[in-house]
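Taking the form predicted alone, here's one chain by itself in structure tokens.
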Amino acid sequence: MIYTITANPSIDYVIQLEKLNTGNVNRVQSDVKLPGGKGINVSRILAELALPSVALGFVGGFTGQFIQSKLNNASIDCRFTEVEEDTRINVKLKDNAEETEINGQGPHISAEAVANLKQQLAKLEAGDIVFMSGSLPPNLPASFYKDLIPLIQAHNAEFVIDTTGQALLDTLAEKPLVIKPNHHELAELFDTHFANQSEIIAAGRKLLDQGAQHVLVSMAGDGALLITPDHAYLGGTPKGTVINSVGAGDSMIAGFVGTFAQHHDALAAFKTSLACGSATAFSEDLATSAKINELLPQIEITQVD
């Protein structure tokens, strides 16, 4: 089973305007309310791949009920911990020129709520995978996700933390199943600039040496690299118009983790991850199964090292 943990989910209220005029009344052209949060995005993509997952995290109030309802409608098993305060709302204002985001802080998470979440992890079994990512409510420590790793490993389960910078480096010794920096984040980890693909691969191998099991490096329009201890592979991006960058990275990692959990085939997982990421990038919301299946045959993977 794949478990996703979203400590600070949200309702993403996306508003489309012709032009945002601050200080004046604005008329909405269209709007949509979506369940938000990186772990939730992973669960939603797994559902499109017809793969089960269990969504964990903290929700509260009418906003939390909205999120649970939306996920239940998508046949996602929700086992959220209820908290007293409302789940946050993130407002995304889009006009023809730019996008403005106003993100809520999130509710207070009590010690009892944290203990309840940890009890959920006591049900893990060998071979399960736990995905953790996204911002944290204000009162949780920055190490919250990292502190859950011993609980996960006590049951011989795998983990994935989608993070960057020192927080990413701090998890490597615990052998995450996969990490997914983009090429800019990878360069920042080593305080360098890459002149060519070989240098990117060499940097990825350093992360493998520190403990990561697989390294995915996204490179925007140049595709992505999968770096393993034996080889490196370049995956191209299919043709399409980029509409939405939000959730593309979550979709990539969902495709990799979901397929790898089924087949333990890193190349097949890489191909699915590229199709999922591109399908989301070419869509208004997250990818659908139809869009993923449309793009899968277009994904070409080449061994480059």
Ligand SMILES: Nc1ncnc2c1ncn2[C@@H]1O[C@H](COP(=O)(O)OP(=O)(O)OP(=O)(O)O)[C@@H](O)[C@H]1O
Contents of the next structure:
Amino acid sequence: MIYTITANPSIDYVIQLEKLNTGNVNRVQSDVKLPGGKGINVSRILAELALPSVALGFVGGFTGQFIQSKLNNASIDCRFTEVEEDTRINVKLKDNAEETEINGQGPHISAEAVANLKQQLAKLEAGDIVFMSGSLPPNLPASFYKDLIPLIQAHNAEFVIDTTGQALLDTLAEKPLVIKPNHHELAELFDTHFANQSEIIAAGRKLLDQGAQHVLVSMAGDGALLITPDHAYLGGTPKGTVINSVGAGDSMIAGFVGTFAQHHDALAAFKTSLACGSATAFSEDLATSAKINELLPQIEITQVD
Ligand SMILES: Nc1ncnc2c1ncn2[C@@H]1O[C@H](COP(=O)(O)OP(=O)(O)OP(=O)(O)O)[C@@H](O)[C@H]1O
Ligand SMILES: O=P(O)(O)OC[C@@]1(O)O[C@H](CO)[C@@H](O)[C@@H]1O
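Shown: the form predicted alone; wanted: the form predicted together with the named molecule:
In what comes next, the whole complex appears, and the chain from above leads the way.
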């Protein structure tokens, strides 16, 4: 079973404007409210791939109820821990020029709520995979996800943490199943700028050497690299019109892990991950199974190292 932990879920309020005019009244052209948060997005994509998952995390208030209702409607097994305060709302502003995100802080998480989440991990079994994704509410320690790793490994389960910087580096010794920095985040990890693809591959190899089992380096419209101890592979992007790239990274890692969990074939997992990422970028909401299946045949992968 795959579990997703979203410590700080959100309602994503996606607004389309002609042009954002700050300091003035702006009338939206369109808007949509979506259940959001990185782990929740992973569960949603897994559901599109007809793969079950259990969604864990902290939700509260009417906004939390909205998220649970939407996920229940998608037949996702929600076992969230209730908290007193409202789950946050994240605003995603899109005008013809750019995408602006305004992400809320999130609610207070009580010690009892944390204990409840940890208790849920007692049910893990060997071979389960636990995703831990996204920002943390203000009162949780930066090590919150890392502190859960021993509880996960006590059951011989695997883990994936979607985080960046030192928090990501600190997890490598515990051998995450896969990590997926984008190329900007990878450059920041090594405080450098990449001059070419070979430098990106070399940096990704260093993360493998430090313990990551698989390294994906996503590059938005330029596709992604899969870096293994033996080779590196470049995956391209299919033809399509970008509508909303929010969640593309979550979709990619969901596609990789969901496929790898079934077939233990990294290249097949990489191909599905590329289709999921672009399918989300080409959609108003996250990718649907139809969109993923439409794009899958167009995905080309080349060995580059
Ligand atoms: N503009 C795009 N056109 C085609 N495919 C895209 C585009 N943006 C993203 N993708 C696909 O989704 C994958 C992940 O996107 P990206 O590199 O933006 O990850 P990310 O930075 O983690 O995204 P986010 O944090 O916004 O979810 C890309 O590697 C690519 O396969
Ligand atoms: O504030 P965080 O947790 O870093 O990011 C939250 C978020 O931007 O991530 C998802 C896209 O990856 C959205 O659904 C959500 O609003």
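Residue numbers count along the first chain shown, from 1. Since this is a predicted model, take the numbers as computed values, not measurements. Superpose the two forms; the largest set of C-alphas matching within 1.5 Å is the rigid core.
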Checklist entry - Does superposing the core leave Asp31 with a CA shift of 2 Å or more between the two forms? => result yes
Next on the checklist: Does Gly104 move appreciably between the two forms, meaning a CA displacement of 2 Å or more on the superposed rigid core?
Outcome noted: yes
Checklist entry - Superposing on the rigid core, does the Cα of Glu18 end up 2 Å or more away between the two forms? => result yes
